[in-house]
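Below, in structure tokens: the form predicted alone, a single chain.
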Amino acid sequence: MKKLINDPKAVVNESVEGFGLAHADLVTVHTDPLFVVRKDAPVQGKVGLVSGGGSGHEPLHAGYVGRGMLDAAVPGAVFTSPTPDQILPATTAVNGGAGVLHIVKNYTGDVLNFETAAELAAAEGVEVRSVLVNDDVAVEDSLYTAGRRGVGGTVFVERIAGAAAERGDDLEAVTAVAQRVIDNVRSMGAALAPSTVPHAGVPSFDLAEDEIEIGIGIHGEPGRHRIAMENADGITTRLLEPITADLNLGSGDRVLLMVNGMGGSPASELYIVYRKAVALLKERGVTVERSLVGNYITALEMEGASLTVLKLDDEMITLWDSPVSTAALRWGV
């Protein structure tokens, strides 16, 4: 294992605390417990997102902290869940009188703890509503969680929320839209080689060089089936006919289509992979209206990338296209 580390139990501590020192007109992190804020939390009168999870899928989720997506970010360690001792002061750090939102990922981890701190929240007088990311559709269920993972599409959830919420919306209106986009975004994925937790010091999973994941999980988790290489057209089609078929695209309908990568591959290959998608959905007579193409939810060095849909309707566009000033998404500042 070669990694830029110093002590393997250190890494997240080490990291956030760099994050915090390079975005400091972004952010304030603390470090007992540890979690990430907006740098001029609470804002009175605004609805505060909160979202969290494992470390290791950088810039999910601190890069989100900021105008216009977060209000708080709760990292775990490597690929596990954050305790509710984090996510409790994190959500009551945020609350700026109209109430907080948990964005949590369709894993069992992170449902517990969330589920705990909202309570504990709810006691000390704080309202919290949560959703539930599931857009995963390469399984119904994997090692993590019951039911569909949450992955690329939380990025979409946490911009889209975010941004309703920073024009004023109340909780409930921020809650229904965040639901809304749950309910219209896909995602899958494929690894064409592992990754290594620093802790555990080897792969999280075999591979062989002549094979390839397909609807890896962000953990590193087994996915629909593993089949020889092939090249970059026939892996985004595999992975964008479930999606299609999920979301029942066709004629008329516009998107917002996100390459994502998954930490290892370098962006000329997720380029290729953008190019074939959008001529996929073109068939279908399907528009992609707005895109992104780069690292969003990673899965440490993974090798690969995943494809993330969502069917747009005219309020996503404006609140996707509104301002929003983070470590890893800006614009309209």
The other form holds:
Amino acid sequence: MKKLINDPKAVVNESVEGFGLAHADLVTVHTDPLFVVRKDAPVQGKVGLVSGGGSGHEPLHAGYVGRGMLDAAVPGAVFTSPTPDQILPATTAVNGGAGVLHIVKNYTGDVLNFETAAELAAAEGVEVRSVLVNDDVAVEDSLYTAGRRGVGGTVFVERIAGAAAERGDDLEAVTAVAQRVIDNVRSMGAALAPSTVPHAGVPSFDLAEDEIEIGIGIHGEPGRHRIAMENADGITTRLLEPITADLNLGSGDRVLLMVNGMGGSPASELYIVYRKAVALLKERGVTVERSLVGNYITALEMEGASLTVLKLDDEMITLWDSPVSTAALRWGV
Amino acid sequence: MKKLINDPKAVVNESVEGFGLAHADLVTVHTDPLFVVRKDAPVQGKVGLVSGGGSGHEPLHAGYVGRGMLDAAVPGAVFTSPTPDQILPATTAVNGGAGVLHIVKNYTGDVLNFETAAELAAAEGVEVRSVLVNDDVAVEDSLYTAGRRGVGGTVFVERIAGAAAERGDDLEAVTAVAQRVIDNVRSMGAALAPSTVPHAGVPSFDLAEDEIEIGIGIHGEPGRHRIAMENADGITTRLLEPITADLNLGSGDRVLLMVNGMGGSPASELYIVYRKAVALLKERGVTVERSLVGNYITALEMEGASLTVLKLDDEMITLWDSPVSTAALRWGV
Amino acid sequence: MALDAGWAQEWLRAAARAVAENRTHLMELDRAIGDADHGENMDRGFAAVVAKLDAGPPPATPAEVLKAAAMTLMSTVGGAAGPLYGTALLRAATSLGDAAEAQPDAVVAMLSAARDGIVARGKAESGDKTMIDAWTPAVEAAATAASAGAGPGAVLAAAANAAQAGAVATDPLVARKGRASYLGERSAGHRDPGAASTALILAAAAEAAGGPG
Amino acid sequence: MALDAGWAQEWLRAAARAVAENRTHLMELDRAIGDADHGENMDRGFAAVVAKLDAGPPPATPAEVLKAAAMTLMSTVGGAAGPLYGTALLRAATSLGDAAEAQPDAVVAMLSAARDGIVARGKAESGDKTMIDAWTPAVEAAATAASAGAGPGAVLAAAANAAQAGAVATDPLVARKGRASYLGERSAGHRDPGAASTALILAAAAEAAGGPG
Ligand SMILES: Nc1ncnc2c1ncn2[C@@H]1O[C@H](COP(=O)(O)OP(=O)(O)O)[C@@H](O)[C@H]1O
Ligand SMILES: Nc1ncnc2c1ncn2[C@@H]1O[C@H](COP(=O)(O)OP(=O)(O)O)[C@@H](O)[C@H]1O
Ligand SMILES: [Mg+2]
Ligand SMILES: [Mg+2]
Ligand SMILES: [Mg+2]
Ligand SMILES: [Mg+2]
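Given the form predicted alone above, what does the protein look like in the form predicted in complex with a further copy of the same chain?
Full complex below, order starting with the chain above.
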């Protein structure tokens, strides 16, 4: 394992510390317990937005802390959800009196730890709501399982709910728009090469030179199935089909499209995928109104990409376009 | 070789096409010959800025086309400089009557092809100046060699000269500030793993599991020397030392610091490097006034990082902070 | 050995040793069907528990020991296992009350409370390929042993053996809860890491009791 | 065969075949001390030259053929080799003037003009480990052969052999120009890719001439 790290056990702390130094204009980093808040937190009268999860998905979540997006990010160990004793102080630190929304990716660990923190925060008199992001169509949604994972859609939820909170929506309204994004967003990803968790020291799965994993998550888990290598257009089609089917996308629909790099694929390849995705959507009469192409929710240095599609309405577009100022998304300011 | 591509020969065209689709608000893509210009080009009365080079360094250069930065980018084949028949029309397309500056990275191929294009443009009556970026301290600067390579410093030159052009400086002044940046910027990089050029199909060098390359460029060339793997702090020190020595940095100096990912390293690792670089500079009494951490000038999916340091003066800071609106750098708008 | 506060301490220290020794093994199990962190998470958590025990004054009851451990696990393990083991030990502590030592029936009640806590949080059923598939047979075996008149050490030994068998029995199952469920059919043919760590932890409890007594 | 427009066409077609056959080899050479694209660049460029020849009306003079090829290489090869070979062929064409065919002295002058063009653009000296280290011995050998009274085919054959020897002789050199110079001492022990492609191109010229004639 070759990585630009010092001690595998210090990776998250040192990285978040560096992040804090590089973005001191936007965030404050609290250590012990570790969490990151917006520089001007708590914003009085504004709903506070907290998200978090395992580290290794950078820029998610700390890269999205700032005006128009998150108020706090809570980084766990690599690919491991954070603990309630981190989530609780992050929650109280961003409570400006209008309550706090927890944006939780649907993983058992994240769900349980945020649940506990929300109970503790409520006991301290903070009004907390939660939404569960579960956009990964690679996973079957069933009452009898853990349900679908939360992946790329999280970026859209954080942005659009963050915009609603910034313009002064109350907790109920912010929660509602977050849920509306969740209801209309779907994702799917593929990996060409695995990543290596620093404390594990070996790649999270083994893949032959001519194989790829379809339906991977963001934690280095193996995917739903393994297929022989295909070209970019083929892979793009494979990822997009289940998404458009699940969202029932058709003529006249407008979407926000993200082609997300898993961390180790060059930007040039993401644009090749984007080109095909736009063409496929166009064939169906779907218009790509807005887009993101880049590394927005990663799995360390995994090679591969995911597609995320959000069916837009006018309000979502307005919220998307409003000013945002974070380390990883910035416009209008 | 596993890549998200279709045909190795179509990589650049398809990727730039996708880029044009994703950023249609910022740029226009011309095919045959291939070049990318700012949406509102030519801007009348403004000095036009043209850069270009081999592809595979994304977001460089097309990602930096837009207000406050480049007017045109000319992408060559992967790691191969573009040809005069691309550079010439890009040059005339962005000539708003105030002349055009070519920002050329110091590689024999880039130098010769831009030189030819500049002659041809001059023959068409366009006033063209050129600056040569040569910031890589890994390469010895000597009259008898090709001299130092142009690497990370290019991003700073494009940004700061772009800001000067945007505020209305004339060709002479824009050229002068570009040259001042070049005179004050130095870089050095290290690779943990090589990249694979699509048309070559094999990694550009072979590296054992416990070796790293020090002093690599951005074209998958092997570096100056190979050493046993070290930790992030050690590598950072190794890269920063020759830079601070060459720039003669000392107490009271203010710098712009970039920790650049080569394409395949996770953001978390770059922040660990940043943390150490800031600490080392602080020890010398040097203040990091501004910074960039991320993939800004890459070598496909190479794993590793480079450091770039620019010794700042007040004017450079003002220019750096002014509005910029490109696919890869955006603030103030 | 009586199942007093000293036993509880020794249980957790033995568990910490077992988890540390099996760190890589648990990580390998989790790598196959999860995200390769279970060994690291558990090792980090139990090392913190030992540090906590070393630092604090000796607790008077086994419940106090388990409660301190529960809070530490909850705030250091993270992931799914952190809240689940944290809740388990918290419920176990509550079940023991302020007794100075646990008798066989109390051991059964304690294990049962722990298992129920995990179910309450995680909603897993038997056969979902989770740690529950180690806990439930453990509780049943403990109950059988206790009603047959076994001493506390023998009850724990019965529980540990059953947990280990339960962990082995997860091998062919298709996961329906936790991260392994994302793999669908591909999760079959691998042991559930949480079931494996449960077997280690219960074996540590029996070991700390010094065998049947 | 007389060195007329037909010969010039055949030269470039033979060069395109040789470059295509050696695409991987040239890329491997460039991978060792450069950026692994020389074979790809040359192959792309010469394929474009052939396409251009196929499309256009048959040129009347060898100079016309070489000039068209020069412009095509210049706009399709890129990198360092594109402008260098483009300039070389352009100067070669200029040197040939509007002669219908080239005599031995004109061949020497043509090769010399090509070499001088490369030096004018690239500023390399002998021993810098560049294509110049193939061109310069080629020019010298051609001059020697011509003054010894060799025919045009033999002059080209002498040039080709010397270019090949010159390419081999770059192996131990430390590069001082081009991308390989960044490697410093590590560039020694590898053949310069541009010198190797020069040898191929001059061999194609001799081949097209049909041997000593
Ligand atoms: N809903 C659940 N109920 C009971 N146990 C569960 C549940 N979800 C996961 N687990 C257990 O947690 C273990 C995984 O723990 P760990 O790897 O530490 O957390 P994570 O899955 O968050 O990475 C699984 O092997 C399984 O035994
Ligand atoms: N200054 C120069 N003068 C002469 N030849 C040069 C010079 N620089 C480079 N070359 C030749 O160009 C070759 C490399 O060509 P190529 O790989 O196509 O371009 P690049 O180096 O831009 O990738 C070298 O092997 C060398 O022979
Ligand atoms: Mg985990
Ligand atoms: Mg090249
Ligand atoms: Mg796990
Ligand atoms: Mg080359």
